[in-house]
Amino acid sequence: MSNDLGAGRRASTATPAQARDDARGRAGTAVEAMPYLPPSSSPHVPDGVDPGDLVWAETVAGPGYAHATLARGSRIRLEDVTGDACAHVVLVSALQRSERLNVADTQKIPWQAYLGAGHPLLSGDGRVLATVVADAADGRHDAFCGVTTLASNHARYGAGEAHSATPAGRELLRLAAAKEGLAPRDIPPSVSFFKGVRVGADGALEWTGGAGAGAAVELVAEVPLTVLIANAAHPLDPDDRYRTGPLRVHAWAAAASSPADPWWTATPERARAYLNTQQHLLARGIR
């Protein structure tokens, strides 16, 4: 028998009993990209957060995907570990799954196309699903381009399937959605964090890149919320390589925003959106 590691592994899993023992022997193994269970065991707990308050802790591979359904008031922190992550995010109301992120209203209602602190992420029903409450990424985000597709990645990289080396963002979102009981038709256009796009004077989209290692953004869930994330290359990334890096995700029990927060009354349209959300929750007995 060969002494190489590969051969050893094949021999150790030749029977169900050996496969069971091999799997049990890997318990406790830590790798760069993994969910931390329980969340309080995360080695990267955000500053000022009690580990016991964490409800979701995960490092998402680059490329990779993640998903969770969270309570209203959950605070969600996304961190670009190496400067190469791109978090394509889709939000779906857990109260009414036909209500999803609408990027057009997310730009239109605040009269602001560029995401940053205080920016509401709206549904097509004029309600706020989440608010960007902190931005340490220099506004390097995008609400214009969405994600790459299977066809576009095949044309550019030669493959775009979810389990290929160059998966399309759309394919990863489909997997995340399926794990939450959602179908491909339930996936609207996403917003993207950590890779920036601006509109030039001539109307063309201009790539502004990322903010570097350690950039972070925090959202607060204004309603019970299903979060889908694809960590995949941005459609406008000019690098010929398929470049992605790890993305850290933490969420913890906190509180939804309130009329005391400045973004509630920053414009009449924002105030209406938050009041619409409040009424929607009150009608369901949620305060």
Contents of the next structure:
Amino acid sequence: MSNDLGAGRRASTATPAQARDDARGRAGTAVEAMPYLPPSSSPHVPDGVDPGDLVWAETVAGPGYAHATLARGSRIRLEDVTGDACAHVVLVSALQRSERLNVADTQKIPWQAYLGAGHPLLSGDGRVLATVVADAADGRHDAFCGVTTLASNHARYGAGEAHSATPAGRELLRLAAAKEGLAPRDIPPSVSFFKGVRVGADGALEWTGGAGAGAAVELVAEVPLTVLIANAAHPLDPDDRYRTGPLRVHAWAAAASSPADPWWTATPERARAYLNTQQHLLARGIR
Amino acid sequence: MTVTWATYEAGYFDRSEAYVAGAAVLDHEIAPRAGWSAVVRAGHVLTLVDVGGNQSGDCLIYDAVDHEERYSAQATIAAQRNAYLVEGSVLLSDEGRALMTVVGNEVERQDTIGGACSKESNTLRYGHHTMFHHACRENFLLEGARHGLGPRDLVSNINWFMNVPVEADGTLGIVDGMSAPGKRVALRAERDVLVIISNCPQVNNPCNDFNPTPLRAIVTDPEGRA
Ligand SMILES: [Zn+2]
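Could I have the structure of this protein in the form predicted in complex with its partner chain, to go alongside the form predicted alone above?
Every component of the complex follows; first up is the chain already shown.
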């Protein structure tokens, strides 16, 4: 759980003036999970990134959620600060809301079930929404299990509501979606970073856990993109105490993928996915 | 040239019969390449017959009243801790609640990770010359539109009679099927559900042996007099 350092009664709030003084006196409190404004003021600027290029900097509480709509070419870094985070991610095109992450195509088109560096995150429209361009998490990710539900968290932890200490991933995604003008029907199957699952020949799922504190992945937005993130315990996490930890998010202005990037031509299927994306943007005058 | 081949009748076809006894509520042959949908009432059993063998039946399921609650491959897979559907698999919604249960299954395992084919993904998988091949996503959109559903309502689906192995290094793909003419799967509705099926028109991979054939859908009321 995130702490609420600085919360609670401090002084008399009997009059508006006193209440205003009290409210204003609370600002400036630094806690572990909070957004950094302006983004260039982040105390955790990723190595090699010019702080002036940052467009989003936030430490997401565990459990918690975050969301943003980003320009094409934004590079998004997610970091599992303590090794206990799990970032459930949904991507929706900001150009047309009906185009969103399609997990089946994301696994089927590259002929690869497991996410890693160079993996395209595909929409159901034959295009690349984002590319996993760096993986410093040893491939400990999952595209099979999605998020927990209110029902499953009630059964396992006794509660799953957003206001509880053990919120379901889906409840958090519903809120992130709503803040971006999206409805529950806009939440398709998601991908999960920092907690791994492997599938046996008989289909049985094996939990492989996380890669430890400091694990990170980086994505590049290939189209103008709405990103929804729920930081919540993975459905297969064996820790009955609801494992969760802070998730650090940074995004900065960079470049979308180009034919010079090795993942563009890694397989013929991916090359055609990038070509479809390129044409989709060209037609709209987006370069 | 637009590819339109399909086999509507053949000597090897086996139309079988309903998996459970009871009153026939509905009995429909889904033509090769076509879409189909029906509301299946709580307690009724939907038998799907693979008439020609190895014919993928792409399937989406919704709560009949609240379409926002729909089948979730991920919730289903996570709850049973297995990527494949077999007899006893409970098909869960995105809210983690039961929509249907697999009460009968005559093939080794059923797929829910391979997703549906689409004109768009066909261009990635096989080349841009396949753009005008009909696809399951087209069937889902047209059949769904009859119930007020659109592209925002399409999610990872089930592929009855399709075979998708996952190898140790994560390599996965649609390979030759394990079904045969007359093989069945039977689903009991745990509440009133809307079932949409696309009889897969794909002719670029073995999900239907490169030859679209019919599927027979029978809804039975086990409580009713046969
Ligand atoms: Zn298909």
